[in-house]
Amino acid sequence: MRKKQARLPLYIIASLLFGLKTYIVYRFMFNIELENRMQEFILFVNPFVSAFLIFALSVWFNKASRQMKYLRYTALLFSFVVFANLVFYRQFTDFITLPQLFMGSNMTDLGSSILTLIKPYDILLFADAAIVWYLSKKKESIVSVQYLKRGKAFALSMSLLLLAGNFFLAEMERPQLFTRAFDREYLVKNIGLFNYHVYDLVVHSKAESQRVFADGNEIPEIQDYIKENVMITEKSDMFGVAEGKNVIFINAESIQGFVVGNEVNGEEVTPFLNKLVEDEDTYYFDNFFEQTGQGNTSDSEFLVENSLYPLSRGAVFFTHGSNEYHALPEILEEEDYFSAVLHANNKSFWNRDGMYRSLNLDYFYSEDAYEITDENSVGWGLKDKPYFEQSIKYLQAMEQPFYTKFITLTNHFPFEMDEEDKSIEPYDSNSNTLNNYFPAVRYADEAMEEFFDHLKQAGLYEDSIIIIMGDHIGISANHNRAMSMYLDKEEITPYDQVQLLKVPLFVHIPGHGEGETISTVSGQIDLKPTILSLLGIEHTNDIYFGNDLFAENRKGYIALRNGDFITDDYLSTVGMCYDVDTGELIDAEEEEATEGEPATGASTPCDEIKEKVELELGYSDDIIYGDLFRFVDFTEEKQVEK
C-alpha cells in the first residue's frame, strides 16, 4: 500500500518556526536600522526564504530515517549560528565574519566577557530546534515525506524563485548591494544571516586568491591617487619640534571622548585628562575619530603603525600577520630608534607575536616580563597602576631614543574592579556595562597619572614626548537607551552613533608650552605621518592614507572601516548624508538638467565624498590582501620587485 503524503511535511514546519525565530532575532535583539517599509518587509521575508533554501534539501533524501537526520541536525547547527551571532553582536554591535571563526584561540582568553553576554533566555533560540528534534523523532511517519524526482525539483527550484525573488528586492533596496558591501548591517537586513554567511565564504575564497595573483602591477595606480589625494608635501609648522626625543605611546583601552570634561554622580570622570587638556605643553584633539573594524585593539595598532586601513572582515594581526609592511618601527630603525610594546598579556592573543616580527618591532614586553597574582589582577589581567609600575625599569634600561607602546587593561569590557580600586561610585541606569564602564574609566586615569610621576622620577620625561590615544569605543550600540540617559538625549540617531566614535587624542611634548584644543576632524589612521613629522623624519616615499594632524591642507574627511566617514561639514551613516554641526538630515536634490548634459539624478554634497572613501578602502584592502608590499623597495623612488 503506497505511504500517505503527510499534510505538513517537517521540512515546512522546521522553514516556519526556523523564519520566525530568526525575525525576531533580527527585529527584536540585533539593533537594525530600518528606514522604510521595504526594508522591513525584506526583513521580515528573508529569514523564511533561507529556511525554507536549508530545510527543503531533506527532501532529497530518500530514507526517512536520513530525513529526519538531517533536519534535526540542520536545525540544531543553525540555532547555534544564530545564538553565536547575537552573543558577538551584543558586544561588537556586528556579525561574525569567516575569518574570526579562524581566531578561535583568542577564545581562550576572554574568559568572564564572553559569560556577560549570555542570558538565560537565550535557551529559548534553540526552542525550534527541540521541537523538529521531538517530531522527527516521534512523529516520522507522519511528518516525512517521498517525493517523485519532479516533486523534489518542484520544491528546489521553488527555494531558487524565492531566493531570486528576495536577492532582486535587495538590489532594488539597496543597488550594487554586493559590490559596495563595507556593511554587514545591510547584507544581513536585505539578504539574510545566512546567506550573508555564504556571500562571506565566497569573498574570504576572493580575498585569499588576490595574494597568489598579485604581481606588483596594483602599485603604480595606488602611489598615483596617494600622490594626487592624500600627500602633502609641505612641512607643518611641528615638523621636528620632537626631534630626536623617545615617543611613548599610551594606547588607552576603550576610552571614549564623551566621558573626558564629563561627570558622573557629581564626579569627574577623568580629573587627569581633564587637567591635560588644560595643559600649556598638549595638544588635545576633540575631534578625533576610531577607525577600527573586527580587529579592535589590534586595529588600531595596525592603523597607527602603518596608516593603512584595517580589513573589513576579520583582524589584519590575525588574517595576515606575515605580510611585508613598511611600518613605524621599520622607519624610526634607521634613525637608530629602539622599538617596543609593552602589555601585560598573552603574546600570542590576536598573533601580536608574529604581527610585531613583520612590523620590524625590536621587543615584545608580553605578560611573561610583568609579576601577576590573584592581588594585582583583575578581568583581562595586570591592574594598570602596577603595569605602569613595573613597567619604568624597561624603559629605563632601553637604548635611547626609543619608541614604545602601552596597551592597558583594565578599562576592558565587561569592566570587572575590584572595589578597593574604585574612587567613584557606578552610573545607575539599565546597563551594568554603562554603569561600571565609569569606575573603569577613573581607575584608568589615575594609572596614567601616576605615570606621568613614574617617568619624572626615572629623569625620563623631559626626554620624551607622550602620546594617548583611545583605542575604541567601550560602550556599543546595545547598551544605547542607558546612554542616552547619560547624555540627556531622547535617543541615539545614527548621526550620534558616528559622534560616540570619537575617541581623545592627547599629544604632549614637555616644555614646549604652546598646546591647544584642535577640533579638525581627524582619526587613528593619522598617527604614522604625524609622529614622523613630529621627529623630524621625511617619507615621501612611503604609502599611507593619513595626514599629519598638524598640516594644512589636509585632505578633510575621515573613514570608518564600514564606508561611514565625516567631514569638516558633512557626516555620512547608513545611506544617510547629515550636517555634521548640527545633525539635521540633509535631503537628496535632483539634479538639474544643463545644455547638452542630461540629469544626473537625486544627490547629496556627501556623494563626491563617498566615492573617494570607497576608493580609499578598496585600495587598502588590495595592499592587505595581495601583500603588495613585498615588490616595493621604500629606499627608492622606483618600486622594484623582490
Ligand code: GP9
Given for the second form:
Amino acid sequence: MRKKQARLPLYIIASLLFGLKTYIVYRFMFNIELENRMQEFILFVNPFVSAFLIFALSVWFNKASRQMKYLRYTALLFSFVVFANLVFYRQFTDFITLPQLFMGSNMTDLGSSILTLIKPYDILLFADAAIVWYLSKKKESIVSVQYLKRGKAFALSMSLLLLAGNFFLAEMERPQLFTRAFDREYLVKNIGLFNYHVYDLVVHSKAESQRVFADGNEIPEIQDYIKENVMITEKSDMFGVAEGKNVIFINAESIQGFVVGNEVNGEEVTPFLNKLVEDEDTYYFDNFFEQTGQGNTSDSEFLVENSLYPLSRGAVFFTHGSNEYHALPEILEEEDYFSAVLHANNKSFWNRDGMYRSLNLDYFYSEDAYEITDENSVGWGLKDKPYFEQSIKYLQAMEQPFYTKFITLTNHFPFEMDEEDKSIEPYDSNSNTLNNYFPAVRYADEAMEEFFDHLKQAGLYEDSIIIIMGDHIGISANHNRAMSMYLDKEEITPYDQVQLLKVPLFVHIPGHGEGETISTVSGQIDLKPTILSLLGIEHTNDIYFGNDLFAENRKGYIALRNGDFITDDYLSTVGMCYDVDTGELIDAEEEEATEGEPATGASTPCDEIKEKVELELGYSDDIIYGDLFRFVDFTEEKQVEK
Ligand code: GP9
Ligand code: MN
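Next, report the structure of the form predicted in complex with the ligand; the form predicted on its own has already been given.
After this comes the whole thing, all chains and molecules, with the earlier chain placed first.
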C-alpha cells in the first residue's frame, strides 16, 4: 500500500509568509502610528486576513497546475503592490490611490527620484513570492491539494469570517471608518493595504462612472439658477475695503458660538474673542452656522474655498479630491496672491495634499514644517501656541499679498490638555467631553490672542485682514444632558440642536473702525463671495451658492447638509417648521381645494424654502459628482452656450 503523504496546502503557506512579510513592512518600513494595544493587534491581524482572502481563492481551481499558477502569480503581483506602495511612501509618506496613479504630476515627481527610493534590501520583499514559486514548481505533489466541497467551503467561510472579524475590530476602533474615509493611513492601519486598495477602487469607480456620464449639459440650468437666485448684482458698501491686503484665515477647531460671551465656574471662556466682539475693527457674526457633513474640518474648508456644499455622505476632500474646482486660491492667483495653508498635521489627513492641488493652492506647510516634540504636543499633535509661534517665520518669508489659512488642533475632541495649559477649571457635569471643552477652548482663545501679538511684532498685522471661523461643533448631541444643564434648559429640543450649530465668525480689519455685531442669518457657504468682495475682486462668471455677508438682498436662508435650514423667520428641522425667534412650532395648515386645483395637503411657510434648499443642494451635488467644472471656462465673460 502507498503511504499517504502529508500535505500542507500552498495557499496556507503563502498566506502565512505573505502576512508575516506585510506585517514587517507595516511595522518597520511604513511609519504607521499606533496609539494603543488594539491598534497594534489590528495591524498584526489584517495582513494575514487579506493574504488568506487572496490566496484561498486558489481552491476553486480544480487542476493542480492552475492552482499553482494562480498562487505563483498572485504572490508576485501582490508583492509588487507592497513594493510599489513602499517606494511611493518613501517619497510622499502616503499610500497610492488610483487617481494619484493616473495623475501625471505626482508620478513625474516620483519618476526622477525613483532610483534613490529603491533600496537593495527591497529584494527581500519578494522572498515569500520566491518561496511560493519554488514550492509550486518543485514540491507540487506536497503542496497541491484536490479540494472537495468541504475544503472549498472551509476556505470560503474562513475568508469571510476573518474579513468580518477584521472589519468589526476596525469599526470598533474607528467608528464610521468607511463612510467617513478619514485618512489613508487609518484605512491601511485598520483594514490592511489590500482591502484599502479594493475600497479605493470602489470609491473611485463609483465617482468615475458618474463623472463619465456627465457631459456639461446641466451647466446652463445651474448658471441660470445662480444668476436668478444667488448672485447679488449690487456691490456691498464693503466692496474693496481690504483691497491688496493679506488674508489670514483662522479655522478655529471645534469652537462653537455658545462659548462666546459665556462663563464657566464664574470665569469668561473666551476673553480674547469677547474683546474682539467689542472691537471697533471687528465685525462679529452671531447668527452664523456651520454647514459641514461627515467631512468635518475638511468640509468646512471646502465650503469656504468653493462656496459649494460638501456631500451628504463621505468627505468630498476624499471622494472628489481630483475634480476641477474654481476655488479662492485659483481666483486670487489671478490677482497675484500667494496662497498657503499652515496646519501641523499629516499632509494626507483628509486627503488635503490631493485636494489642495485641485484647489490650486500654492503651498501646504504640514506636519513636516513644524518642530514637534513630546513637550510641545498634546492630543492630536502640536499645541496651538507653539504652532502659531512657529508659523510666523513662514508668513514673514512669504510673498505678499498672501491668502493663508491656519487650522488649529488643540481644541479637538476629546479636548485633552496638559495641566500647565489649563487656565480655567473644567465644568462639572456627567460629560467629561463637555467638562474638558471649556479649558481647551480657553487655550485656543489664548493662542489666537498670542498670534495677534506675533503678527503685530512681525509687522504683518496692519496689512492684513484676519478672519476667525469656528469649523464645526465640538459637542455632539450625545452630550445633550450635560449641555442642557450648562445652558440652563430643561432639554435640548430639535430646534435647539440646530441653534447649537452656530459657530463664531469674526472679520477683523485693522484700522477700519466701523465694526459691529451682525445678526442676519449666514453660514460658511458665504465666505468665498465675502472675501472676494472685501478684496475688491469681481467674479461674475462664477458658480457658487453663498452671498457676500455684507450685501443687502441676501438669499435669506442657510441650508444645512441634511436639508434642514434656517431663515431670518423660520427654522426647519426633522420635518418641522419652527418660528426662528421663539422656537415655537408652526402648525401645518390644511389648504382648501380651490376650483380647478386639488388641495395640496397641509403646508407651512417652510415649504417654499425647502424646495429651493433641495434644488440648491442637488445642483451642488451634480457639480461635484459630475465634475462639471471641467466643462466651464471661468475665464470667459460669456456663459456656456445653451
Ligand atoms: C485634522 C483636523 C481635525 O487635520 O483637521 O479634523 P476633524 O476631525 O475636526 O475634521
Ligand atoms: Mn475640525
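Residue numbers count along the first chain shown, from 1. This one's a predicted model, so the numbers in the text were calculated from it and none came from an experiment.
Novice: Which of the following, 208, 363, 162, 436, is found at a hinge in the chain, given the rigid-part motion between these two forms?
Specialist: Where the C-alphas swap which rigid part they fit better, we find 208.
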